[in-house]
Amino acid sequence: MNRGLVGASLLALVLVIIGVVAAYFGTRYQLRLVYSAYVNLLVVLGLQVFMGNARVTNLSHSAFMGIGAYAAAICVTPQNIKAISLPDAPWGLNTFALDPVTSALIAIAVTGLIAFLVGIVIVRLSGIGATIVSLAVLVIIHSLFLYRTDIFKGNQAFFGIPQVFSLTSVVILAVIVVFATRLFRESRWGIALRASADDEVGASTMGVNIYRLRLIAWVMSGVLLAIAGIAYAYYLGTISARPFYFNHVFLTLAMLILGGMRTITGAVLGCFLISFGLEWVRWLETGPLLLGIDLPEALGLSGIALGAVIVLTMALRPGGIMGEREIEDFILKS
């Protein structure tokens, strides 16, 4: 435990100085894809803690992380901008507003109790069977996002969401965020966690409880991409159910499965290098002069670019940069 105290110290400190640099030499356009960087920091994370240590594949990540946007987006905006977007809300939804405080809060709190009871059927599957749920739970989300228009506007933008957030507050959050799921890797339950993914039936023989361990890291997962979806959510001031779907989940998976997914330091690794490394091939799309060669446009080289990195860091090191290793590791000796 005090090693991840140590390794959770070092990463914190990784992101403040980031934030700072960003803060005083950014552009506002630098600005905001940090705060992007950060927002996905979140997301990688969150997805850590369930599939890093339980290794089940998770992909209704960006759902959880929709539901806690659009949950404290409805409570949070003005009454009387609901009234123009949402004239058909139901359940009275258009008629109060309340603090971004206590809109963040319920919106944790009603992603949470979503994450369980998804959680009650997820954690009792393995392998493929664990997947295909998941990827279930995604449609059958996006698809409530998109088609109930009188509560979430569908590919139109939800609009009016106070912008209460700014670089330091989603810093902050990042730190708290790095020492939560690090204590609990470096936890009783994250150890008996790991030790389940790896020999389930000896775990299970030597008493531990793997359903209500895969629950537990489940719902923590889910509340942190509620987290996630409100420091989105409180920064733009405009959301729309486009974002919280395959592109994001496949952009998330692939920070965490370069970086190493048994290892924060590992989500953490891979979130910056994917954030900024896509910027830079983003660029070469269009077309740039580049050492006196005039490239071609290539629109779509982002995706391929994604998909590259999935496959050849499965292929060639499946473990993830970091592997097993955290951050302390290549400081303190055993």
Given for the second form:
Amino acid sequence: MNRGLVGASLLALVLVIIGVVAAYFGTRYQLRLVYSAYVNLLVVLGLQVFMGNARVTNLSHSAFMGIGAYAAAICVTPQNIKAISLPDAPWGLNTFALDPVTSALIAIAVTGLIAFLVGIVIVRLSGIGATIVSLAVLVIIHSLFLYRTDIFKGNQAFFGIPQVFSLTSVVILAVIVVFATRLFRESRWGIALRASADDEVGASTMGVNIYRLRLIAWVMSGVLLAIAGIAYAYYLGTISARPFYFNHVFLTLAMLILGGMRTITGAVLGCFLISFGLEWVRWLETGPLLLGIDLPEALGLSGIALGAVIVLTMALRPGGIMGEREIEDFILKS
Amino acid sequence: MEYLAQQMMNAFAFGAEYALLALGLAIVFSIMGLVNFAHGEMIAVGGYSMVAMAALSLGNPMIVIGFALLAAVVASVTLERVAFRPVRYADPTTGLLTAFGVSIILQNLFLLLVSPRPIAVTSLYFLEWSIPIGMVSISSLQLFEALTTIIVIVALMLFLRQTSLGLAMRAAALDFEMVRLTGIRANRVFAMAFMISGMLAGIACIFIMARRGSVDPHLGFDPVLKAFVACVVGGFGSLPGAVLGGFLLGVVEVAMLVLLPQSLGGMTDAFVFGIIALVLVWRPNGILAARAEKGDKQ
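In place of the form predicted alone, the structure of the form predicted together with its partner chain is requested.
All chains and molecules follow, beginning with the one already shown.
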């Protein structure tokens, strides 16, 4: 537990330093980039809680992020804007507006409840079954976003969300979530869950209630993903269904895998490596002039890079860069 | 009555397509424990090979079909050699994520090298006409699809039961070490599994292309997702389970298409997956899963 606090504090320090450096030296565009890296960090940490501890691959996380973002957006957007953007909304959804904090709490509760209901099915399945069903969940939720255009506006922009978040707020949020996930990992539940991932039969003979622990981790993951969604919506002010689908799923999955899904340090490392590395690939994608050679435009290059990251990590270092090591292991003696 | 017969034929044809794909997934999974997310890309490879044929103005349907099958088989076997060999004996999660990455790479390669937009393929339209049987008229394509699936299942069964390589593959699904000790080459068993899997994807590709008439980088995603769900419901790794799951999914999907009001048209898949999830609450390991106790040596 104490090591956990030390490790989380070190990571928090790193996060604050990156945030401060970006705030002082970054251009407007770079600030946006750093902000989205922090939002993705929240997603990756949320993903790590379930995937890293229970070691069951989850592919539905972006959908839960979307639920959080939309729920908060529907609550917080002022009535006069909703009257324009959601004229046909059912259940009087366009007749009220709440303050950002209440909206966020409602969004977290709604996402947590949905995660709980989905989790009841997911946690009972074996590893691979759970992964496939989570993929089906992603497709179901996405088709709901697209189908109920009267509530979610589908692929069109849901606009007018008050932009109450800044880089400072997301850095603070990230620090809190790093502590929460790290302490969960080192807690009784976290240890029991990791033990059950190593040896299911062994852990259950020692009295570990695997289904219950997985459900707890799953719901906690859902709540963290909702927070990430809210942070996304409160900064951009505009959301649509597209960012909560497949591309975002494999972007964040690649981040977690590259860093190493078993540790919080791995999640943080992978997130920042890919966030900044991908920017370079995106620059290549536009067909720049490199060493005097005019490169052609290459759409899809970033996808290939992400896929290659996943494949190469799995082939060369299945545990990711960090493996089982956390950041404090480099400093403290074991 | 006519309507009922028509819908039953639809359900059978849908189910046949899912069963073909699910079999391809299950045969690879049963032998090496790999959840092959890149299976859908084999369908797309077949589809793009038809585009290539059209570009070379080779219109002969036999050549087009033969080449599409060949392309899917070659792609499948190549993937086994290049991408899946390093994770051959790794745990299922590692294999699953590798296949997921391979699938993303291939989709983006199509996007980069061919086109992000759908490309029309008209060379297979001749397969579709309607056959009047008594009061009912049946689509020839659906009939072909159902017949082909039955032939494929029987052929696969004969192969697995009557030939020594087939026997080796069935044994490999139970205890791969033992098979290697008897002197059968592991590489050959894996290559065969991927060859069959690619062949099944190629066959499914022909029917999908004949129905859709166009190919895009994400062609394989929807059908393979259904096939995955079929595998999970049937019991992952069980071949009869894959076939059962495929047909079950076909029936549920057509039932949803018929029963749901028009206004819920966009939500068919959501309802299908929802119903399937209920089956999984009843039987978390799938309907035909082997009753292995956890902790038994596989």
